[in-house]
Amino acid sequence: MELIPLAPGAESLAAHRQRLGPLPTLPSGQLIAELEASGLLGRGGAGFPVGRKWRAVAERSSGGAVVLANGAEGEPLSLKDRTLMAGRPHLVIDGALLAARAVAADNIIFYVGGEHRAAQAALRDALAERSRDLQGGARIATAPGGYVSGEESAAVHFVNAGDARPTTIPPRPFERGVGGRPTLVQNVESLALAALIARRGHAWYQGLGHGQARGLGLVTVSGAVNHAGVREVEFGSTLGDAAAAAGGVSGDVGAVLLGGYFGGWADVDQQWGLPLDAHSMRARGLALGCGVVHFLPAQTCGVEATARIMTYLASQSARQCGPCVFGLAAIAGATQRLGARSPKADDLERIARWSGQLTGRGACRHPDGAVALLQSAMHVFADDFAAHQRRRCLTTSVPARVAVA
């Protein structure tokens, strides 16, 4: 296992160096070229090419850039970043150090969720062991709770002003970020994988994967499985492989949520033998996102589960624009009424119309992600939504098991 240690607890610096050897000293241009050739995509959710992101910051830096290692992980169904930081903190630090060299940064900030106490403790201890490497240019910033606090402009905004809400773009962080300086905001799993590619080369990463997919990554498998948790998979592994890695499904499964709350619901039978990787999932209208795979038990109503998620996402609004404050709240309210089988006469028609009108109109991407989830639900649970509009439920309903705050 590359990203998760087999033994519990944090890997020590001695064990880390025995396993992987010293930090490589590739010149900036060569390292960025290796990342570009590897095809590594960001693992925070957006899936942006990592090498291209590093190059964009390097081209604007004159020695005063900033690296912000993003471990906020505000997605309720994801555990991968906190698990990685708690188990292999030195691999994350290696990635941050390499990034700092590549983009000529003199400041590294590890932005870690305040609730991820084991991850914070492991990173704090690891940073103390690496004081010679870091030369005082690194610190931990505690990310506040909340779904939007890990969005990259929100992370920069918090470091600059103590306010973890997204800001208007442009400028993007790579143009003007922490302290007005070019800032590389990179998910911690992306940094860990970059540290492995720096040691082993792009061919190693390209040699992993199944079918047309390349590379490896972490997924969080939950819901109707026997052993929920974080699993390391080669991309191109199927949905069935992910379920098997979690001990197999437990009972009948009604649907699967892929990519987290900004991903979407999918038919589990249709997806079972198809690959989990960003490119092929995008072609199927899905998203790998932050690697969430949640199996909905067959006895749990998809409309109720979606209503709970929409209510949560509306509560997580940054409250900076009308579409999010009023539009998302209205959609969540109508979806709640549908979930409770007490709708107004035209609630189903309303959420279909409103969700189409909301996309692209918010001050940030929060409403876009929320309505994309709703639209996927209205497709996968179409008969269920129609029944709920008639105050009926097609499922033997029990309290939804989708984790929300």
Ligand SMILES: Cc1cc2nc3c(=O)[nH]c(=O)nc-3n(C[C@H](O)[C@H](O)[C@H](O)COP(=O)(O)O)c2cc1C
Contents of the next structure:
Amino acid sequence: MELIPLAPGAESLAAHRQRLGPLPTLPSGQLIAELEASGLLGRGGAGFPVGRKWRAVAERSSGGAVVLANGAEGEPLSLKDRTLMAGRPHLVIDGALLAARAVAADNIIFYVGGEHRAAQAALRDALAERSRDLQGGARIATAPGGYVSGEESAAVHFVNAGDARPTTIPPRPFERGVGGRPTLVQNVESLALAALIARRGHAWYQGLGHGQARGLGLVTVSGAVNHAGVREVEFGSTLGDAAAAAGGVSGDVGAVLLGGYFGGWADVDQQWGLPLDAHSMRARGLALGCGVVHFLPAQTCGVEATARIMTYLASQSARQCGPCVFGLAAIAGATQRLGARSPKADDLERIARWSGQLTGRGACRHPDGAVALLQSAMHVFADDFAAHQRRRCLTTSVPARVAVA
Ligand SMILES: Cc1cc2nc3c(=O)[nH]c(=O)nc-3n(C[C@H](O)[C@H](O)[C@H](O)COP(=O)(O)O)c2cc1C
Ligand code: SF4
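Starting from the form predicted alone above, please write out the structure of the form predicted together with this ligand.
Whole complex next, starting from this chain.
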């Protein structure tokens, strides 16, 4: 296992160095070229090429850039980032150090969710062990809870002004971020993978994976499985493989939520052989996102589960863009009425219309992600939504446990 140690607890610096050797000393240009050739995509959700982002920051940096390692992990169904930081903190620090060298940054900020206590403690101890490498240029910033606080401009805004709400873009953080300086915002798993590629080369990463897919990453498997948790998979492993890695499904499954609350629902029978891989999933209109795989038990109503998620997402709006504040609340309200089988006459038609109007209307992608999830639900649970509009439910409903709201 590259990203998660087999033994519980945080890997020590000695064990880390024994396993992987010292931090490599590739020149910046060569390291960025290795990352580009590896095809590594960001693991925070959007899947942007990591090497290309490092190059963009390096080109703007004149020695005072900032690296912001994003370990906020606000996605309720994801555990991968906190598990990685708690288990292999030195690998994450290696990635951040390499990034800092590559983009000429003199400041590294580890932005870690305040509730991720084991991750916070492991990173704090590991940073103390690495004081010679870091030379005082690194610190932990505790990310406030909430879905949008991990969005990149929100993270930068928090570090700058103590306010974890997104700001309008442009400028994007790579142009002007922390303290007005070019800032590389990179998910902690992306950084850990970059640290492995720096040591082993792009060919190592390209040699992993199944079928057309290349590389490896973490997924969080939950719901109707026997052993929910974080699993390391080679990309191109199938949805069925992910279920098997989590001890197999624990009963009949109705649907699967892929990529988290900004991902989408999929039909489990149709997608059992789906390769878990950003490119293959995008080609099927699905998203790997931050690697969430949640199996919905067949006896749980998909409309009600979706209503809970939409209510949660509406509650997480940073309340600064009208379409997001009012549009999401209206959509969540109508979806809730549908979930409760007490809709107004045209609620189903309304959520379809409204969700088509909301995309691209906020300062950040929060409303876009929320309506994409709803649209996938209306497709996968089409019969259920139609039945709920008629005040009927096609499932023996057991309350969904997919949302934290
Ligand atoms: C509403 C919202 C919440 C986000 N939350 C996180 C998060 O908790 N952690 C994270 O790494 N990225 C999160 N992202 C993505 C970040 O904006 C950014 O793309 C990412 O940190 C970049 O790292 P990557 O390229 O390695 O994925 C979020 C995006 C949005 C729109
Ligand atoms: S779109 Fe929503 S979450 Fe994003 S900045 Fe605007 S109000 Fe905040």
